[in-house]
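First, one chain by itself: the form predicted alone, in structure tokens.
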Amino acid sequence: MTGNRPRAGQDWDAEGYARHAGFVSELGAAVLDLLAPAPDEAILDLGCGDGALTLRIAATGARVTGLEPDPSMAARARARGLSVLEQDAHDPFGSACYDAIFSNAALHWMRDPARVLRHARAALRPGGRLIAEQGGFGNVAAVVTALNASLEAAGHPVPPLPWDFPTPAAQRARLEAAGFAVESIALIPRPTPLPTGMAGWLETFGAPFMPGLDPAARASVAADTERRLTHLRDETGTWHADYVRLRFKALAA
């Protein structure tokens, strides 16, 4: 916890994220199309990260603001010329001030999703829309299983899953409880090539599984995890992560 805000145990480095996980924003075109931003709309990018997708929203003529709690990510987004609220989404972020809220690959990091969705509903004008894509049920299941097995084999504790990967039914219930009418929601399997391999993915996203481990222990667990996952490397030697995304559109009722 940070104050009264739950945390997933992840600290970010904007440069490392761009190198190892730039594919996250590159693969956001479909959810951006679902947003369909219009000129002069007020749009919040919830969990905007380094602002790569936020900038594409701004290019449509929308008045876009990013929300990002990590200082290094927020600084990178501001360096792109974007306006950023540097705060946690578990705290309120507006009252009836946005026509749309957009979120890509961020909601699964938020440890009290019902609370975040209530804040999103409060920040939207009546009839406003929430367009989001996040990890869904089964996301990176093979990677997590291998990582947990490696931790256990080395005698390290196996932590609870640090992410929220809901089923469509579970997320629909949360959205409706927060005051949304769900227009569409679906799981989308998306095996995803990893530009810097499984090692780069584990370096970027594996920290919540290894709190308290020294660098040598982390490196050993990562190497053993990679050894267990060779079936995720294709005939060209490219590693893939077994991503499953949950994409939805909900309207402020």
Contents of the next structure:
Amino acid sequence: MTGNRPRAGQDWDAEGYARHAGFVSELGAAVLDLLAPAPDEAILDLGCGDGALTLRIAATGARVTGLEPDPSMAARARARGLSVLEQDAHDPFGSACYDAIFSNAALHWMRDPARVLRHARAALRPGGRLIAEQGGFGNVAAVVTALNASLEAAGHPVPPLPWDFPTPAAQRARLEAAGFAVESIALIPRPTPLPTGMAGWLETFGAPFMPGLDPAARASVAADTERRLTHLRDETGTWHADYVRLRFKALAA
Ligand code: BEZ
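I have the form predicted alone already, so could you send the form predicted together with ligand BEZ?
Below, the chain from earlier opens the complete complex, with every other chain and molecule after it.
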């Protein structure tokens, strides 16, 4: 996770991300299956984060490059031996032409998704594929509602949603406008166990909601948010986030 992650009001600490949100890449198996990389294909992993999934693509024999704007994440991906374009996805992806572009848990961080999709189309050969999974409509709605209520109750401003969680119809329209033919697109509800609990999730992903709050105020908002979300903790004490993914395959027309 990620992309493209960070520039929506968040800087990343790659170690913290691995600890609290390593599950994001662990749950990427289905979208990797949809990618079905072939040996020697040129593939770009858009918003590759720390490179955990990029490495799995490389293991198939594909020639994979990561694209990641966050220096801490890019450094971790390079330390795995991966080649990384350290840049914002809102800028053109360079002169290389790819057979496929893959993206997991990154597109929802983009400030201008339509622009990023145009760059993706330009970087693909005709008939090349864009295979992606991101947060979809309704993603983490309960968590966001509780977090906003806690901010409001404490007298803090409630910022706009820092992520893009589109409906299939909205994303299909964007993809078509960017020059793709959509082969499949669907919302997938996926309640997701949180290995370090709601506190860990809020520490990793809650920052864009709390700009300017000091550590004590952040801790207090996080504790109040947890209190409002007890229905997301199961009988064993495990927290689950109300994730809804949007997974799609689109071909460069
Ligand atoms: C996600 O991967 O679904 C996600 C990432 C950041 C914030 C919320 C959800």
